[in-house]
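Heads up, the chain below is alone and in the form predicted on its own; it's given as structure tokens.
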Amino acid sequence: MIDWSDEQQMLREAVRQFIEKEIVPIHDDLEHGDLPPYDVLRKLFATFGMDVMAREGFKKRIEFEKAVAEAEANGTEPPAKAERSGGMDPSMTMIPIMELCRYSPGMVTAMGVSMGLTAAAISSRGTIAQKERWVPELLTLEKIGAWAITEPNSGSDAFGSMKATARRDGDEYVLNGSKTFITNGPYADTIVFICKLDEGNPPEERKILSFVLDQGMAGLEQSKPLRKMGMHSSPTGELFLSDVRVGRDRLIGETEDVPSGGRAGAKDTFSMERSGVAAMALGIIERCLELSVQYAKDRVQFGKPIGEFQLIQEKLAIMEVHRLNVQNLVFRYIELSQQGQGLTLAEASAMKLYSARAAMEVALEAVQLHGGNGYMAEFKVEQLARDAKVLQIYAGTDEIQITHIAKDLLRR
């Protein structure tokens, strides 16, 4: 893939028109944190049939899984993998992400955690019954999801410092603990809660388990949205669990014998999240470059447009280099996905590391190019610079991405 196809270009233009009509008029309310983004995201899904495609794709995947399970139970030949079809074209997801990030990257975070991380955590390790119970409404945004792993004292060391626990009590589990920096936390209908199984053994020896919780369960408290530097259109909050009782039906996979102690599922989810950051970065970079080019043409200093000065030209040229590089990473991801291939954790980490740094560099240079105006909210690059910073932090900091990449290289 070396360029967007005509069909993809048409989709981009259609999404841009939707954003101009539906999102730009309420942009300030979204970015001031006064308006949750979910209703307008649902309208986006309905407008482009993304909800219908998600449901149809899920239905076909479940039918395939049921056919495989039935074949295994009967000792017959399972259906060929080629029969597993109907998944959403990855560009159908990537293009709305990019276009939304030109204005409100936080909306993408809210959308991605719900239909991406939360749904994927259940889809990858859950039973067929659990998938049918929770996943379809997450994929269509009928229900809002949250993926809760981070705790007040556990950021990069998510597993080692985890204190949230599950304790057996007869046929049930009793969950306790708190989570923070949880995207969609204040409004989530469905929550994947990751914790350690407390059997009286040392914390470092405990299994990692994941449970699915519903809003309103006794003992579950969801905080109001937290104030933060950027991504204001993405509500972020805290979760507090005090003796929340759940049955085994809410334990993802309905078994404690999870491969790699539950860490593998979380790492798979991280890989997917890190891949999505590239599309977010591309949207931010494109918008910053677009605004900067126009400003360089319009802004006159010393009797001529500032775009005629070589230092300004260098800034624009470097922005374009970053745009091309990140776009190529997105193209590669789309091609691999179309072929049914995924990225390794190290590849996803490399993709996120470069894209996040590129977005931050471009956004800061856009502010610098705009001078004093760039520091003002009116010129929009100020917001994009604040929003871009979190790409270097969430889904694993830059420093954590470097360790994953280096460890993979040293193992070869």
Second form
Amino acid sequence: MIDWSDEQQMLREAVRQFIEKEIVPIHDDLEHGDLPPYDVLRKLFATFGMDVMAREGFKKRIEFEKAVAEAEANGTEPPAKAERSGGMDPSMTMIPIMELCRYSPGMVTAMGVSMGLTAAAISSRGTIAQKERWVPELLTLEKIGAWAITEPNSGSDAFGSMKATARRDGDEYVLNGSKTFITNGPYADTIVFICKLDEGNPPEERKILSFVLDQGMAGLEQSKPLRKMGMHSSPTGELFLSDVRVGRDRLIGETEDVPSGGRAGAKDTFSMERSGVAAMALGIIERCLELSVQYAKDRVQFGKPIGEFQLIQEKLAIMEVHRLNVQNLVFRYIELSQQGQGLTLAEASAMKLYSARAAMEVALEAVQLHGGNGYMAEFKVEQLARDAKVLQIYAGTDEIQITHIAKDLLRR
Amino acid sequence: MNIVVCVKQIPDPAEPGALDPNTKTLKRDTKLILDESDAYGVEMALQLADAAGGGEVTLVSMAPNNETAGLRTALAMGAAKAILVSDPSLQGSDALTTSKVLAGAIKRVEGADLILTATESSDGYTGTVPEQVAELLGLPSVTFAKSIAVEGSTVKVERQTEAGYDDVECPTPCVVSVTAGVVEPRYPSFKGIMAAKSKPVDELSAADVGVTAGGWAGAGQEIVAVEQAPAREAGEVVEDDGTGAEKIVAFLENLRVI
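Could I have the structure of this protein in the form predicted in complex with its partner chain, to go alongside the form predicted on its own above?
Shown next: the complete complex, the earlier chain at its head.
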């Protein structure tokens, strides 16, 4: 893949028009007010038929899974998976991600956590009944999801330091703990709560279990949105659980014996999340570069446009190098996926590390190029710079990505 | 109900356009897009077909270089198929030749109940093609529709006028030109965009639609010269001596704005 195809360009153009008409007019309320992004995201989904496609795709997958389960129960030959011409086309999700990130990367975070992380956590390990109960409405954004792993004292060392617990109590479990920095936490309808099974054994030996919670359950408290540096269009909050009682029907997979102690499910999710960050970075970089080139042509100092000064030209050139590199990473990911191949976790980490750093550098240079105007909200680059910073922190910090990449290299 | 929509593919107005110094016409060698004024006709046709409980929307277009990019946009919105007439001999065609080509293409669509067009294209602005097409097809035509409803074999149109609108009824089949704003054009859905690639586009030559003397040869017009638009003149400054409001009203009345 060396460029966007005609279909991808048409898709991009259509999404861009929607954003200019529906999101730009409320942009200040999303970024400088407290307007939650969910209604306009639902409108985006309905407008482009993404909700219908998600529901149809889910129905097909679940029917296949049911047929396999039935065959296994009857001891007959399970049906073959339907032939596909190649793999999936991730550009259908990456293009909206990029386009949204030109204005409000936070909206992508809110959307991605709901229909990506939360739905995927249930889809990958849940029973058929659990998937039917929670996944379709998450994929269509009718329900908003949150994926709760981080705790006040457990960030990069997510599993090692995890304090949240589940205790068996008859046929039920009792959940306790607190989670923080939870995207969609304040408004989530459906929450995947990750915790350790407390059997009185040492914490490091405890199994990792995931439960699905619904808003309003007794003992579950969702905080108001936290104030933060950027990503204001993505509400972030805390969750407090005190003796929340749940049945086995809410334990993902309805079994305590999940492969690699429950860690594998979360790692699959990390890989997907990291690839999405590259598309986010590309959207931010493209917008910052566009605004910077225009400003370099328009802004006159010392009697000429500042674009004629070589120090400004250097900034633009470096931004373009980053744009090309990140775009190539995104193209590679799209083409690999279309061929039915995926990235290894280390490759996804490398892609995320480079893209996040590139987005941060480009956005800060865009602020610098805009001078005093760049520091003002009106010129938009300051918001993108604040937003870009989190790409180096969430979905695994830069430092965590580096260790993943290095460990993978040294293992070979 | 089967509906034909005439659509034009034009150079992107967002890009700086350029004139060909030899032909004194707009250069059309770049990727062309669906004329926005035609998106209203496409949307209207899709809504009328839905309201009628079925039927097909067929696009008809004339464009250079077998261009289909604009047609794909309309197909992605939901049109079923397209006929494209593309022939080097048609370069330089005037409005009447264009109408002959479109009418020839429309004749190939079986069972068309209604033909929709925009009132005028966004690049040529002659505004004469819809009526010429109707005349060539021997069909009645209604212009400047701000709303359309079909009841049986009658089309009911609210026809935009300077003072308001006229209620007009017309038997089908007929040609109706729609104003911008008659409906809100939909965005193509992702599924529609993917499906558009495989929808049929019938590519024809001028001879296929019975036009033998097209292009410059058949044009009843000649572009003699192209001039830069005159620079905007300075406005009139009126001192407010207490009668400023009346002067503003008089000025606007003179422009017939109010």
